[in-house]
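Consider the single chain below, provided in structure tokens and representing the form predicted alone.
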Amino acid sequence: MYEPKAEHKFTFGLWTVSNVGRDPFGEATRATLPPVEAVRLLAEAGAWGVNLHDNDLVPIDASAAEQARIVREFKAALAETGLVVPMATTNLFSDPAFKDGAFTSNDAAVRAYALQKTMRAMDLGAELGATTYVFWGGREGVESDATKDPREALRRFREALNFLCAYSQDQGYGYRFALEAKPNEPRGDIYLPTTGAMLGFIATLDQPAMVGVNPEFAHESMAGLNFVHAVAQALDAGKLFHIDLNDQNGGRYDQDFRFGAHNYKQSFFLVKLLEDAGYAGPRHFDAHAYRTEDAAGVKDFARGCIRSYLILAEKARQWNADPEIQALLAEINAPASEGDLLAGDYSRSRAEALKAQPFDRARLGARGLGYERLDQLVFDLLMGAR
């Protein structure tokens, strides 16, 4: 029952297994695991496919006969494990040439150079396969207002990203561009802080058929919303073009933590939407294994995180066919003979037959609605107890 199958396209990216332990208060714990390994990881934990940033795979200052055999070794593992590429995306926040962002930043020559890096980094995504391409801003922010207009800012994200659709088009690469919200950190204050806000961005580019949505469990989280809501709101735009699962104590830093480790309750809703949802894409995890854990502790994280998922989505179909809970919704969703108002697009005379039907206020103020008792059945169905 929990074992994964191709069609629930499980990924992780390089740098989730590659994460070496380092945090800001300590040195790395286990030894950085080399791509071609990591892939083989994956594949003994039952995923389907393995997605990069361009340094992950080919350093930043690799030659052009460096990334040509690393490129080479890279292919041979996927083709050895029947891995699949379907996502890249470009580190635009690791190198000190990006300290004050990347497609932002004031440097005209700095937001060339983020421009020349993601053109080449999409031209490695088309060759490994990719179709899909992930825009995370983690510079693309301030720590003062004092340095920059914000409406710059947007103006120079936007030119940057109307010229990028614009190059995967020409290419025929057939890109998506999903675009990924992070509310601070690295930065005090990162631009476009929330699913919501890219969304509406999206609407402002040249082309925004092309541009979707990766939103992220640990940075909603953190902005201390509701990451079901948001992936609900990207899935109702048609806009949710990739997922990144992971888990996260709101309130703290980005902490990345194995799908499920923490939010059992927000973890399993989120399932229950995508699978309800019908969604397609890769069911990407972007988290990493606790700073304690060895290369085989990186594995047991890794299956985790495709385990807490398949166990999940069981118990949503559990949901979907307990006669208790059913009989329950629909209780709780029986149309009145009023609703019958609601009933159709708008015209003139349902307008005014609305306008004119009474109400009994006092009746519908003291209703028991048993969502206390429809809670309460949550708990139990995740525990076990039914």
Second form
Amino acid sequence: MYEPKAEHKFTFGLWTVSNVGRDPFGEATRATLPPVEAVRLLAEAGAWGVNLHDNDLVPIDASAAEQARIVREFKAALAETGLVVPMATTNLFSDPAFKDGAFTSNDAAVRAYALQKTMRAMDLGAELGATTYVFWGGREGVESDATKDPREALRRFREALNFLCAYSQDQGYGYRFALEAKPNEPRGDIYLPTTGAMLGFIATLDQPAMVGVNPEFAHESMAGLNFVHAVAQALDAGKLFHIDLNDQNGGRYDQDFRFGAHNYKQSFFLVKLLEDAGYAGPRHFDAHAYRTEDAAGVKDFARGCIRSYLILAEKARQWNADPEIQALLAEINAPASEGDLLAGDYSRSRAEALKAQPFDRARLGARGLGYERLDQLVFDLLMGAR
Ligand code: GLT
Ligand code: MN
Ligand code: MN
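Output the structure of the form predicted in complex with 5-thio-alpha-D-glucopyranose; the preceding block shows the form predicted alone.
Following is the full complex, with the preceding chain placed first.
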């Protein structure tokens, strides 16, 4: 019943299952998992694809010959397992060269290097078959606004994206770009901190149609925002090009927990939103196993992400088929005679009619809406009491 299928497009970042459990206070608790082994682990866990940063696969200082060998071996593992690479991205945050940002750095040499590194990583992604290219500007920010002009930073970021859109077209790669927001960490403040901010920024680019968003559950939650609403806005704008599924307990450090680990209710409404909307893109898990886990625990983690999604998708189907729930929803949305006043486009006569319409304000305010009963049914459904 909870078997993943190709149509679900479950993917993981190479960096997720390869996470070694290092944190700011402690060293690695797991051995490095070579990319080829990560691919095998993901195939066993039921994934459809694997996504990567350039340096998840090819070390930053690899020679051309080393890169060729690594890519050859990786492709062999893909062929052996049937996994695909639908998304690629650039590591523009680990190397000390990017300590003050990549595309928004004050140093023109760093900005130029970031463009070069991204073009090369786009070449690599295209070679592996990727069609989505993610931009997470982890270092694009500041600790102090004394150090960078925020309007200049936006201008630099825009110029870089415009250049790279043109590069993708010039090479015939057919990439769609997906911008990923995060409010902070590793910078004190990261520019364009929310999905909504990204959506506003996209409209200022040379080729907005090529660019959408990659919202992440943990990142929106760190900002205290409702992730389901952020994803809904992206869907409404036709801009949900990719999604980073994971979990997060409130406004803390970026926890990147296993999908479904913490916010059962939000996760349910997120899955219901994606399923009801017919979202057809990859369902990408950008999470990692607890630092307590060994290799077997990492596999449990990966399986858990997929299983939780499938269970919640089944719950969403149950919700849509439940007569009591659907009757309540029908009641909430029942057409009232006043609804006619809202039908159709603006006209002067419609405006006049609406202005003249009497409303029983006290009755509107006094009416109970039955949301307690409905919301309890969410709990009952999720806890298996239905
Ligand atoms: C990094 C970050 C993620 C981004 C990845 C893409 S890298 O792990 O925490 O949220 O999606 O660059
Ligand atoms: Mn992410
Ligand atoms: Mn994260």
